[in-house]
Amino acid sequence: MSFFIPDHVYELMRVLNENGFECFIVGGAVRNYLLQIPVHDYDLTTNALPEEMLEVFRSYHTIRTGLQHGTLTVMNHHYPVEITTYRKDTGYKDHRHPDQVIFTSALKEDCMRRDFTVNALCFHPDTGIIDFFGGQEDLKNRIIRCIGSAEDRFNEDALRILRAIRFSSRLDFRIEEKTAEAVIKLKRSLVYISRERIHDEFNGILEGKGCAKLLDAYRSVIEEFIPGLKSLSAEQWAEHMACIDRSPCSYTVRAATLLRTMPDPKGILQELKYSGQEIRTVTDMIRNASLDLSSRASVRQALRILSVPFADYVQFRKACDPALDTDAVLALYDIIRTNNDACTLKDLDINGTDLKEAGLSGKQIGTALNFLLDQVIEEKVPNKKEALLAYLSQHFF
């Protein structure tokens, strides 16, 4: 298996090398390559100082947003590539950001400041993989392990606590013993982390195939930012984990599954800075957790109510009720789609203007349209304008 490096990345490495500087691919790209997972992002690290990078890439379009921290983004063939000077950090008073960044000429010193062994792997076509801390062995053994002292790494940046759980969930790895102990011991330092960053990491945890077992093992950590989960009994928690284990790797479906018995799921999501769309998706599934799906008409009524994609809703229902015959439900859904059955007001072959011309006004129009949709769904009248007006004159006025 050869490490494929896209042309737009390799060209920048070559330019730095030709100007006398080291340059390596570092972090997630190397990790994913070794795990045979698709690589989408390539981060580069170099001994070139920021001002030296600016000179080397003077003919390229560059973005200097992170330059004070040693990161230059170089645009090449319309792709952004982040290149960061080797650096070492000098303390983290706020448990998140380094007090001072000091540039270094040593690749190992740069790797020492990183979080986990599997994220400190480097690659260059001429040298192959450089592994200072046993990251390849940890990949082989499917382990997430901090570089050096786990407590030091988490005290430097408390977000790493959730990153450890996220990587373990996404990769289905176990967390090494001392790292796991530090995760629990320092969980309260998550108070220093913004809700937005917790939101992102939590979604990553929920998307992992190892999600249920990680939530179970680190329940007390999750309760640091979702304290309402403390109200669940051991039996309720076990049932929630079983539901999550049955669900697809969708963070919205799993969030709905986890929060469905909470008194205020919307408030929890708002506190974690979920977007309006995310909140609507999760709460819509929770609010409609018991819709009848046993007939074509009932599925049409469900589609009338739901704002969430129906496939996601069915996955949520199946996770909560393994006895649900999803094949039968989806077969009904396919029939509805094939027939273009009316399920919402916009599907009716009649609108408010038609009813206004028929003599209705104000709230009567909305009431009449909903009445007609019910009748169409129950197949008491065809979805044709003339038939709908005739039916309305007989049964509504």
The other form holds:
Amino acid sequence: MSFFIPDHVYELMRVLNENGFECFIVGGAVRNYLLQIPVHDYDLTTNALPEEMLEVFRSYHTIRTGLQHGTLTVMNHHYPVEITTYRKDTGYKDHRHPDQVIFTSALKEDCMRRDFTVNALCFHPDTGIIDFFGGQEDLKNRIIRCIGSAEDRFNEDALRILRAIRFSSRLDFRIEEKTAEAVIKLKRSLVYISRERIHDEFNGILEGKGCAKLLDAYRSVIEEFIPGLKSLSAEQWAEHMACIDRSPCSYTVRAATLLRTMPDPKGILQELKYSGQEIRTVTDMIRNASLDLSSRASVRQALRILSVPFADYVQFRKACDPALDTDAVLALYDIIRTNNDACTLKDLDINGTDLKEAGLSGKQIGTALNFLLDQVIEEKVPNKKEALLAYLSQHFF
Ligand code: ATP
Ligand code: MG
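Alt. form predicted in complex with ligand ATP, vs. the form predicted on its own above:
Now the complete complex, all chains and molecules, led by this one.
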């Protein structure tokens, strides 16, 4: 198995090397390559100082936003590649950001500032893998372990607490004992982390293969930012975990599954800075958690109400109720779609203007349209304008 390096990345490594600098691929790309899972971005680390990078890449389009921390983004063949000068981070008075970034010429020191052993692996085609902290062994044993003292590392940057849980969930790794103890011991320092960052990490945790196991083991950590979960009894909690275990790795479906018995799921999501769209998706599933799906008419009524994609909704229902016959529900859904069955007001062969012309006004119009949609769904009248107008004059006026 050889490490595939895309041309747009390799070219930049070579340019640095030809100018006398070291450059390695570091972090997630090396980890994922060794795990044989897709690599989505390549981070490079180099002993070139920021001003030296600017000089070396003067003929490239570069973005300098991270330059005071040593990161230059170089555009190559339309791809952005982040290249960061080897650095040591010190200080961390705010429990999140280093007070001071010190550039160094030693790759090992750069690796030492990284969070977990499996995230500190480096690669260059000439040297192969460079592994100062036993990252390959931890990858083999599927372990998330802090580099150095876990307590120190979490005290420096509390986000790492959630990153440990997120990587463990996503990769389905276990968290090494000392790291795990520190996660629990220092959970209170999550108050130093912005809700936006918590939102991103929490979604990552929810999307992981190991989600239920991790939520269960670190319930008290999750309760630091969703205190409402403390009200769940042990039985309720176990039931929620079983549901999450059955659900697909979708954070919206899992958030709905986890929060469905909370008195105010919307408030919880708002507190964690979920977007309006995310909140609508999750609360739509929760609000409609017990719709009847047993007949073609009832599935049509469900489609009338739901704003979330039906397939997601069915996954959520299946997670909560393993006895639900999803094949039967999806077969009904297929029939509805194939037949183009009217399910919403805009599917009706009649609209507000037609009803105005028929003499209705104001609120009557909405009431009449909803009445007609009900009747169409119940198959009491065909979805044809004349038939609908005739039905209306017989049953509504
Ligand atoms: P992903 O697949 O989620 O992108 P990644 O390992 O690439 O995983 P990033 O968040 O993109 O993770 O960070 C890139 C690398 O930077 C990490 O592998 C790690 O070495 C280092 N890193 C990122 N965040 C931190 C942090 N808070 N503390 C220490 N090191 C960090
Ligand atoms: Mg990354």
